[in-house]
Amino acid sequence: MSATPSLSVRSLKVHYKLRSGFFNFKATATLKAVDDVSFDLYPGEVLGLVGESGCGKSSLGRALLRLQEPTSGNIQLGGLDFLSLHGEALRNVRPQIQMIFQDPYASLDPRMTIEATLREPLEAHGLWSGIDSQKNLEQLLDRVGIGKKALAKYPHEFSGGQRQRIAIARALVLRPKVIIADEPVSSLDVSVQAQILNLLKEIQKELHLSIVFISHNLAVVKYIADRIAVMYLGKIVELAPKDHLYSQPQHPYTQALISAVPIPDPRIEKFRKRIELRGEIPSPINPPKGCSFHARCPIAQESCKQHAPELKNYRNSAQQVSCFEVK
């Protein structure tokens, strides 16, 4: 990997603050969504990011575009401070980084053509140029396997699969370095979610891309990562390559999140021992003292009660956890 980061996330946190009352709306709680998350994404690297509904992803996800602004934090953009960005500054760098979206039926504009869809971005960045960006939509399509015939159709012409084609394109017309993938294929048929991770690789591959790859299912993210992160409750517990994780994960929650992964063969599966969690997720309004997940940890003791352990390397490897039981 290289030296130098693609995207480099610091101390990262996303508060919101939960308002009542009829007329003045007065700020009664703060929901911790992200809550000092940091890490590294080198190019050509896929980092999944995994975890239940509500641990915060795509929290984190639209904070490192800065579709919401993070409340402290740094991120880093191919070594620049992008969140001291602002006005041309920040105009002129966001084609660096641009984002997939879960649902392909709300994510493109109903009444607007493909070829009008992919032209926006182009003309508001000034980088349309006529005949040749034309034929740069054309190949574009033709790769995500649409075709040069689909710029003058509408999103309603085509199936969930094609239009998440199509939304790939989008993403990519800007030439960007980096990707945050939102549950890109969570809302589309098993068979069909094969074709859009294939296809995704391939590209991937051919331009180098970094991409942050946002899901719940453990399965698809090993099949398309290189390293995973995995979330509990706004925070980023362990961190590690594939293989490391799935192999030997050091966390707990990892640990239980991986045995409740369905095995092919039935053989295995019927013998298999499922980690099960006790009580349920606490509230990111209110979250527990000391280690967030100690409520539910099957080897909590008394001082994860009162302290949040960092996220450490794990033996001088590649592999970081934040758990005080893990040495």
Given for the second form:
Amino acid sequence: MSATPSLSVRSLKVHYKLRSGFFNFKATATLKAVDDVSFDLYPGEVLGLVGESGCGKSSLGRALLRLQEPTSGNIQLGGLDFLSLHGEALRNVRPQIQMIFQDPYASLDPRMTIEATLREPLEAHGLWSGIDSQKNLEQLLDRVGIGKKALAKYPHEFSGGQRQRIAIARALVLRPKVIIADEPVSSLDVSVQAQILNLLKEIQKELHLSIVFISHNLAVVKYIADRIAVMYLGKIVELAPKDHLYSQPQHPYTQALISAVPIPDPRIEKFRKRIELRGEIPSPINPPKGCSFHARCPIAQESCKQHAPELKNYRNSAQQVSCFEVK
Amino acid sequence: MAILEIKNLKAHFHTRRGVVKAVNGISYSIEPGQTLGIVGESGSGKSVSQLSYLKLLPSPPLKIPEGEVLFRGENILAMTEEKLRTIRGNKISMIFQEPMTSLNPYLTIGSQLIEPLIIHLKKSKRDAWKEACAALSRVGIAEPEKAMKSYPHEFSGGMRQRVMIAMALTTRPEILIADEPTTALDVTVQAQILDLLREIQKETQMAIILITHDLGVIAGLADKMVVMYAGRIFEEGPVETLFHQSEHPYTRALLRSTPRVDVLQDKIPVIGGSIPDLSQVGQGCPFYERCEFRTDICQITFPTSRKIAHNHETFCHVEKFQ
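Given the form predicted on its own above, I would also like to look at the protein as it appears in the form predicted in complex with its partner chain.
In what comes next, the whole complex appears, and the chain from above leads the way.
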């Protein structure tokens, strides 16, 4: 891919200072939620961000929107140095990057009609132009499969799937180039989940959107993403096009993660060999020295306990792996 | 012989908005050593079908207007509360989705673990303590003595679920009801917990009723499965058969619309519409609105059971729908 990335992230860190005690204002420990993450997101591309709870995928998503200010690093958004922007300049750029949240019950204001919800971002950015904008809203609601009759209604009148359609419309209303979707289908039932995934996929193609799709569900990400980044304890441990990631995962964590996902077919599932991982994800407050995965890794060597590997291209392919043992 | 037999069970909630028929006449049975998977989306009645007959739901609003639930041939619904107490949490144990809310945060793991042993099995405190420690080490908790003195918040989600399993198993139940036991857990931890359940079942020959929305979990663990939708059973049969030769449009559609990690899918076929409001469901098939094979009769009456094989039943008016 030679095009300029829509979003370019370099050495991004999100560290939270932890304080103990009530009147103790000195930080006692640091929680490294996102620790030195770099990747590019190209126009029209869906990048899946997967990992287990506590791996930092949501913190990363929030940092990309500056809902949480990154501790250090660099984000280029459409050629602009996003992190250096403030005040008016930042406001002017914000429409380019929008968000869809997991829980459509919490992310829509219960006291605002759907029309007010969709108008608010336009008005806030001085883009509301009366009758034309109104027409656009109606078209948008039709496009997400809700219909313009919804404009006068309130969120409680809709089911979870319909609410998520409205949340998608709200994310699109400012015509963004990049969307960060944080677990957008995780609270939905299977039959509804597929509808929303297909809708997102269609709209993404029509509008040539770039999406960072954050999810814990590897099957969902496989369906929607073009490339996938696997996170573990604040770091990307593997980043690859989806056909490579699932057919030839290189990082031992990716391998274990994929082998742990149940397959809805008893003929396969009952006889599958799993790569078992010991224990659970260690705390990001005091991550182990060296490679953060070494304590659970089936192929860890002595050196893994001392030094942390970097994300490197695997055999000149588009696949990037962060492991000393993968050569 | 079946250890548990449910016959035409109905569980209705009487609310101000009307009667919500959460469970609307379901029947199935389970044998010792067997794992029965109950699959369904939210509101299908899969949890209520179990909680209702164990009297774990407030009544009112819950009413059970009809049905029989036979545990070793004896009707649970006709039992006195006193009699039921000797079975619930003893012969029939449960584990739930969210181990943090099912454990009492104020009490140590130990005091919660020995309770069923003292109450149900009349053990002395000392014996109970010993047995509880053994149970903890059985479920893979490294230092059981230390764990007994800890509080739930000191454990991770996976560890808490192990504690719940240990607690459910101390009384050596004949049936374990596992209601979404791994839904709140990460996949690598889920795999550990499912393995643990499998091993324990092999040792004890207990029956497991596994309630889940995850078809992958059912595929790996269950022998027999029941597909529920809006309070009704749509299909019942061996797991293998239902996954590969289903005779119900909903089962098929559900399987097709599930994203898979082992297949590259270009487009997932969807089921249009959404799950119906249970207070509005009439006499017809609740899947009518969303079904691509519907006929006029489907709107009027819910179909009776149609046997495909001795162990495979479907509830669908349409006989050839593919």
